[in-house]
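One chain follows as structure tokens, the form predicted on its own.
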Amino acid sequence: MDDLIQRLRKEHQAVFGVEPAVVAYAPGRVEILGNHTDYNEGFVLSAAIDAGIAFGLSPADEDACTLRAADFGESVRFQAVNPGRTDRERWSNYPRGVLAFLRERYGFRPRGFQGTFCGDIPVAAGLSSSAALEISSGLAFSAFHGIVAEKLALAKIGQRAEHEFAGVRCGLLDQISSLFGREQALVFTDFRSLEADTVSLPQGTAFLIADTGVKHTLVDSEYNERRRRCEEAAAAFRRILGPGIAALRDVTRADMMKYRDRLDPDVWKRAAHPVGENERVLTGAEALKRGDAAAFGRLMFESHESSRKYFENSCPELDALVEAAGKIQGVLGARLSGGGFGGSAVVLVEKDRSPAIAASLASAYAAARGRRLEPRVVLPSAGARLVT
């Protein structure tokens, strides 16, 4: 993080002349375990890690607002009082939301300001970058006007924008768990209370996050039809179970089963794989208390096979280093991360492995799939933080 920041500060004095004033600071996330769960009201561990987004402000002479993905080479100019959103340069339209639904939320008045932003995430990855963008802004954004804004509903605000502003119907996943992370544990979160707490990693153990180069754009993906799918469900078994059915989380694998045949078979199919996940989750959860870590890597496995069976979101890249993880030694459990069709896997390993696996994990999908990757060790790390 510190590499990073000290890159922000070089970046934002290089084109606004002074140093930024204020500095916040949000890592990506890695999904372990509960995919697509989180807006079905159900469970999901997952881990911020060791990467992120910074983000600086300074204060501008006039109400005018410039921002500058350093990354990208790219700036925008918009009004403080008034964000919109544009189909132009589309990454603002995470900040934009954030400084639109910051202001409604606490009232206050924005300023004009000179903004920069850089980050380490691999863009489209499965890792993240949009909510670190969010969560760090808003924090940026939270100091710069004097306020102070609790970390839910910070989470709340970065979902918000990326529902109006980038239209993409997210859960709270991603914005959660850059908020909550801490240091060589996951994060346990119910997402009907909100209610987040952590879960220790077994000893001797570590993740890889391996990147297919695929890139998932969900904004123009089917990840939307998903969650419409998902809603039919829980709508369905209510009508069969009653009013007690508020979401896919209210559902069992066996009312599954049992009424299979009073849903459409593609609402059925999609609606399999949450109900599925929650599960898993929860006695995934139980297996890391114990520090059960080859039970928990089994789950895994049997996630990522449901996400190809039922909820058709992983792609031949993804399920060929799923199937090659699987036969390397030392590893002990590997599946897609985030919303899919895309993206990155994540491997479970025995840590004092993990050189060898990597190696043998890039030569093997390098055999499958004709393309080298490069598995990197990702950290379990704190969340979201106010540098200065």
Contents of the next structure:
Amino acid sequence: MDDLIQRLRKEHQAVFGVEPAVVAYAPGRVEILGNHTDYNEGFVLSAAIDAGIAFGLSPADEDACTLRAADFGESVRFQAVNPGRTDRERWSNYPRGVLAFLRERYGFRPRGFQGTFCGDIPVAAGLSSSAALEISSGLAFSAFHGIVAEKLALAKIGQRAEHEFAGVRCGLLDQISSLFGREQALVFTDFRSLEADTVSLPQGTAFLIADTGVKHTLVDSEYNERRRRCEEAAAAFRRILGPGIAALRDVTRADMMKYRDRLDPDVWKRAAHPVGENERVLTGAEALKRGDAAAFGRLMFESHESSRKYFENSCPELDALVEAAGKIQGVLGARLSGGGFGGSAVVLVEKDRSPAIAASLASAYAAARGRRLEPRVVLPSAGARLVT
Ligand code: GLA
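Having displayed the form predicted on its own, please output the structure of the form predicted in complex with alpha-D-galactopyranose (GLA).
Below is the entire complex, every chain and molecule, led by the chain shown above.
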């Protein structure tokens, strides 16, 4: 993180001729267990990772804002009072949305600024560089305007930027993980109460993250479609079981089996995934508390199988990767992580063997799919913070 902050300061100074007055940092995240459960008011185990985005601001003499994405060498200009959304530099929609909704929530008068951001999260790998951009910009904009935004308010503002400025109806997982991360621990979140707790990692284990390098072109519309199906399923269960069913969180695996023939088969199939995931997360959290990494790893494999079979948010590359991982000595579990349809898999390994496992996984994946893979150890890390 320190190198990234230094790079940010240099970039800002080189382009704007001054040091940023405010600097914030927010990490990416990895979803460990609990897939598509967040918007179903369920449970997730996740972690903030040791890669993120640094975002710096200095005051401008006018009301206009200039924001520069140092990594892409692109800049945008917009009015502080009305950032608007754009179809051109789409990356800028996240900070634009965050600024607009922060102002709506806290009612300050936005000032012009010069802004720079840069990061070290692989883009489009499913590690939530977008949430890191929302949260780092949100912290920086807050400090710049002299307000203190509560963490949950900031998470919801980031989510709203995704919904209204980027068109993805995501849950709150990415923003909460980025804000509530802890070193050496997983974040356990209840997405109904929005309480985030932490659970320690089992001794002698580590997580590898392996980016398949593929991204389905329809990810956003597929994601929104899955969410709609889950909402349909919850409504169907509400008709069957009564108003106590507020979301799929309230449906059990036993209900799924009992009422199978009362639901549209496609809707049933989609709902089976988050319902199973919720139970796996609760069982998994207990396994972690006992230090039973092997049991936890098995749940990760089951989670992937459920994605593949029911939610159909996997892809041949992710399947090949998880299958290859399952054959390597010292691998305890593997599954797709995040929205799916490409992106990364997360692998739980015996720590001492992680370099050998990474090498075997890369060669097995190259043999299966003819593509390069560079699995790397991710360290569960502290959450977002204001640096200056
Ligand atoms: C994406 C979304 C999250 C969550 C995951 C799937 O990362 O942004 O809100 O739904 O997919 O668990």
